[in-house]
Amino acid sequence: MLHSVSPVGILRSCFKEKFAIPRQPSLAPAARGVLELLPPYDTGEAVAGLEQVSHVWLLFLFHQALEDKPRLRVRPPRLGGNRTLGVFATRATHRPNGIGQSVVRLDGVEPGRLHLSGIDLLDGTPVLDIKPYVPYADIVEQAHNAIADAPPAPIAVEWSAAALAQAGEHARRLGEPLVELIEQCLAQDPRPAYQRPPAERRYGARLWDVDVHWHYPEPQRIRVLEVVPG
């Protein structure tokens, strides 16, 4: 039986491209965005009472990773991209029906808009549903996952003096914690785990409206080189 679904809103996110998005929510608390609700949910009625909630579950579409052919096995980045697991044993973006879920912090509620942080969603992501986080029901004390039992160890992030000054300037202009966002995202090491590039290779990602460039002077150390208008 086929079912059709329609988004309840579209997320306006600090992440403008997939590279450097944290692989799980809450790993970058400085990652912020606004969920713009669509009619008929863009009135105060649909969000009445939500101001009493600190976190929400978002059910969304991986709109840039939708596929016609189902994948039964995937290669999770966490495992280095060279080991396969059944799709239902992972949180890979290649999902049946393209559905993802994230629990994010709810920072503010207004008619038609939710202000969120700790997000891991791409700009323009269609959100299918919003559910309040319920601690007594959603926390399972004895839960375990041998595949991902702890967050990945962060990698060291350092700055060139010029890049730090540029980031501070753009942070003031945007009114966003840009320095913290860059550090939190890069500390997760966006590279595929199997990739060990030469020190001169530069990487880049767009956050808000700026492009961040960095390299790896050592395998476990990142140096931010510049933060320039996108």
Given for the second form:
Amino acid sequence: MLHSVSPVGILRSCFKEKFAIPRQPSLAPAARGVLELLPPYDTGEAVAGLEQVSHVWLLFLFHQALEDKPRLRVRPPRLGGNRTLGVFATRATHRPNGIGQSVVRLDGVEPGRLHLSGIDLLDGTPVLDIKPYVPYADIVEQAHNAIADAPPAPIAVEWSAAALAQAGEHARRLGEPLVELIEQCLAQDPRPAYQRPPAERRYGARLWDVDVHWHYPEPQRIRVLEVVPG
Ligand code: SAM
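Got the form predicted alone; could you also share the form predicted in complex with ligand SAM?
Once more the chain from above appears, this time first in line as the rest of the complex follows.
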């Protein structure tokens, strides 16, 4: 059976590229975005009552990971990229129908716009549906997952004095918690698990409209080098 779906909105996110986005929601509470609803959901009627809810489920399209050929096994980055698992045992982005799901914090509701935080979604992500989080039904006290039982251990993030001053300035200009966002995202250690880069190798990612550059002076320590206009 073929069934077509169409987005109810498009997410405007702090994440302008896939690299350095946390692997799940809530890992970076300072990651914010606005979900702009599309007609006919943009008048306020479709979100009436939603202001009584603290978190929502987003069902969305991994629009930058869509593929024609089905994958039955995937290599989750969390397992070092060298072990495969069945696609249904993972939350990998390459999946049948390209559908993702995230629980995110709902910070504000306006007609046609939802203000969100703790997001793990790329800018421009098409959102297919929004559902209120229902704690009594969605919290499963005895749940376990031996593959991903706890969030990844954070690694240390330190700043050069220049980078911290630059981030502070951009944070004021953007009106966003940029210092916290950078620290929370980099503490997740965005590099693939198998990479042990030399200290001189620089990494970069775009958050909002700035490029953040960092390196690894030691394997488990990040130093932010600069935060410059993108
Ligand atoms: N919480 C969701 C889930 O479980 O379905 C997403 C988990 S997935 C492992 C998270 C990663 O998806 C992020 O680190 C980011 O690199 C990637 N991502 C986010 N939005 C995307 C998009 N629209 N297209 C492709 N990849 C995306």
